[in-house]
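In structure tokens, the next block holds one chain alone, the form predicted on its own.
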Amino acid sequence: MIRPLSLFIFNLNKQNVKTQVKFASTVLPQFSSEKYGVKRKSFGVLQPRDIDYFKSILGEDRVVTDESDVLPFNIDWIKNCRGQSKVVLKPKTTEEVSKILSYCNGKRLAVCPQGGNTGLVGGSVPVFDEIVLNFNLMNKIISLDEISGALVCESGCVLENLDDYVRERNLIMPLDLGAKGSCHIGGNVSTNAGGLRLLRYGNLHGSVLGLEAVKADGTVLDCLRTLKKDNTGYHLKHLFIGSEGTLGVVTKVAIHCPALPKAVSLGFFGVENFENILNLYKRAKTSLGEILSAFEMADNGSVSSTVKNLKLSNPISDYPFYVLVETHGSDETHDSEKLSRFLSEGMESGVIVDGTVTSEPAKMKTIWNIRESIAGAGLVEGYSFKYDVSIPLRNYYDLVELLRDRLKDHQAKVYGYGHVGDGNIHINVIVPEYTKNMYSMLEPYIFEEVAKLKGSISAEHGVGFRKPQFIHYSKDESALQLMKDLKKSMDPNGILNPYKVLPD
């Protein structure tokens, strides 16, 4: 049995509350290879001469080999996966990345690209002794065209820092995540992160204008264009968006930043049942239309446990479900009136039981903190199994109820929350500790139920290390074979993020 790390630091200085685990704890997660029964592939083994070569490129200070210093890079933030890497490399330039990969490819040394390490499927940490290629130091903003909104930056830029930068110039990043204070734009692109406002601004396949990536053999692929339209042949950038570092390593990104909304309003509503949430969503699309930017839901367990565990305050009373509706527009009076009218009509019809509407930044921050902190808050209670799936809206909450019934005789809590606007629900199953019996109760059961509804076993977190053996529930054999062919063509030695995305 594996007990979760229990020492937490609550950092309230960020825009949203984050839960970070202190690695100094004496209790560590089990090695992923042992926990999930994975065998090491026939890669090269790191030698002292390899370390010497990396130091000749990066210098002593950017080659990390001390075991205690390497440890945080071996563990994912939810303490589910743990690798056995012996070295972390911290390049500052694309040229350094190219030299590292070229060398590793020649020696058949496996590499694990790593950004902010905020992933939830183990994609950003090693499984065995892969070399960690960390992008913390590739964090420069290269250019911003304030007319077109095209931002060009290095892949290690923190999402929140980019958003702060463009906001000062009346623009906004098209992506917003609960982990924005630590996640990197390169990792966002590599995992095709979705986030809270995909309903309004779309996914990264539409927002990313171009990128630069380094292939496994060190070849630098320059697709770093800032054009909205470029119809010259294959759209190669899309190969890297969502490929999780298995086809190449993203080093620079060009992304379109929409205009900063002049007016932002937020509604937080209590709802009696999920059927009323669907009713409310239909009304929101009609009544709020062009200003609707987010439509989120969370069940009572998600919200009440977050409020309790993180000592937050809930602006409304206790209800079975909560809905968060955000609008982005250009006229604060007009938008606030529309949202207030939406609340009034919802309450008159009985669809909304209680609610509040605000345009005050401090109050909006308080409400968003509740929603954005759900993922981390569950870690306080024990071990957290996290699932991220897309299913038809009519069946959106069914899986939560099925799991509660399946686990009714076990000591487990099942919470459901997510992005109603794009059909993505997150499910947290909280147990006192990890056991193989509980794991077998959940997987592949959850993915089988998703497949019955023709859903996706990963809506936005990716496949990573945790889901390759289940990817066939969402991709047929012909699609999987084409993915394997692409991998073989672009990374014939398989050194880039092995054990991830594709099943063996």
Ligand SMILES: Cc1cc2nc3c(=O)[nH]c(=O)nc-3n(C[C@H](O)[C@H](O)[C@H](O)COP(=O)(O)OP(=O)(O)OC[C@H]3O[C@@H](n4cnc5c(N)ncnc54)[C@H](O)[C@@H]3O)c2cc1C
The other form holds:
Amino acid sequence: MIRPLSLFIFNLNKQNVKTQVKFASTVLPQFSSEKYGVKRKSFGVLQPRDIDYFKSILGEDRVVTDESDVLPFNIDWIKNCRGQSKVVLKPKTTEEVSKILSYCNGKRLAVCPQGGNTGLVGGSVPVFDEIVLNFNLMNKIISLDEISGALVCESGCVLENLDDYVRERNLIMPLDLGAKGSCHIGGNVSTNAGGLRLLRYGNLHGSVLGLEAVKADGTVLDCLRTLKKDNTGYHLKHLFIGSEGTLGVVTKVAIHCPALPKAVSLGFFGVENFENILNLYKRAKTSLGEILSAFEMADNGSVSSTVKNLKLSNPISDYPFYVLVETHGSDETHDSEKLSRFLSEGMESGVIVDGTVTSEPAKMKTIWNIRESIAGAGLVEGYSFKYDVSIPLRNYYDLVELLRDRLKDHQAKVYGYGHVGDGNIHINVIVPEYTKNMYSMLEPYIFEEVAKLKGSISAEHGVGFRKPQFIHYSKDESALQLMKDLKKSMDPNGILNPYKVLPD
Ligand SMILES: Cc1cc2nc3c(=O)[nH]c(=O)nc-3n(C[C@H](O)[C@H](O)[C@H](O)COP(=O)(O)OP(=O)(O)OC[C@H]3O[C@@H](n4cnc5c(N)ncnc54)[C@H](O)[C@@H]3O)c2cc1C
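What's the form predicted together with the ligand like, now that we've got the form predicted on its own?
In what comes next, the whole complex appears, and the chain from above leads the way.
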């Protein structure tokens, strides 16, 4: 028997994320295949003898078949997509992954790799009866070179656990995101996750030093080097960074961890209009220069609804826009003085209306908590259509205004927030419930507008199940053909994460 309540606290550790999920609907989402009219491809159908085989390599406990136990693995974080898998496999070693894939490839059984299941484009859950290959139990830290900062670990390690581990050794993870309490490093690599400090520490194509992956036919590919420089042949690791489990399964990751900053300061500013945010960003790059680690924005709706829905407190008053500026440096007095000067100069020139600067960990946590909770706070109000796009900075906020105008006669709230430093804006459209009419008001309209603005339809969340039919707005036919050729060569039977990333 299915128990919808069992979805509530599935695999989520972080308090604010838990709170958001607690408010989410108890109604099971419709099957993705019905909602989006997808036809099952001619893959093999799971037989009792297949289950027996999986049990022979994993044991009884790590082959989950009970319907209600499988259910949470079929539903994505945002409760939009729902698959119909009958089995979840939980390998503990690369060898087990290799045996599973080799077997599935031979039987043409489709597989959906799954990390922390925090993805926002439906890539981490099956569409039909794909076998869920879950990495929760591949969570060992293998080594840390405290001199070079090279961390080697299994792909199922939770990002926050890794960060806690390296922080005790005066290092930090090069990425940080609101889902850090649940997402896996393997999921981060497979989605090329960006996050809050990409501006400072760059993206995963730079910080992943090497990885181990298993191809669809079970071949283990050992590119697990920890060198910063290795120009021998094609740079194969990049094929797995951001390919969302469609080209291979990531089993181990070697990643460069930067030094733990000795001094961290945070500014939270109220701003009158978007033009002033751009003005402030330009100033931050010159005034804060080498210590600038994050430059985030959120509009009034994003912050006020988050604060209200999750009962948080906003340290400054109500303003049309908010900017969060963080510095990572080595001298606390120098850095916080610099940030305080940045605030007072901003206020003198009228670019900042009000603001606060702090280096106190508890206060910084409160402010970051508001920013990190925006993604899910809308779940409290109803259904949240979520978009993650890159737009050249000059037009960064245009899409929010266009959408507000387009939806003015509908019961919809449109919020914009994101990583200004990366040109990446997240747009939440909150409605009382999902309707086909609202869906068709939003898509493909949003992607057409992004293309007109010369942006990307996916800045950091990937393409997943939700966007393959729109990928052409960001990639031309020749690029798409090469992607299809690569897929054919690496996964000729198409068993890895079908219905995702590439259009048919
Ligand atoms: C509150 C919140 C805030 C977020 N903020 C950000 C943000 O700032 N930046 C950002 O980039 N994303 C963000 N996300 C989206 C999400 O957290 C990231 O995409 C994350 O990297 C997904 O990791 P995961 O382990 O949950 O992967 P999953 O959701 O389980 O999977 C994501 C994709 O990767 C594939 N995959 C997972 N593990 C593997 C593996 N080992 N091998 C091969 N393929 C695999 C899956 O098949 C799927 O296609 C946020 C999500 C939430 C809920």
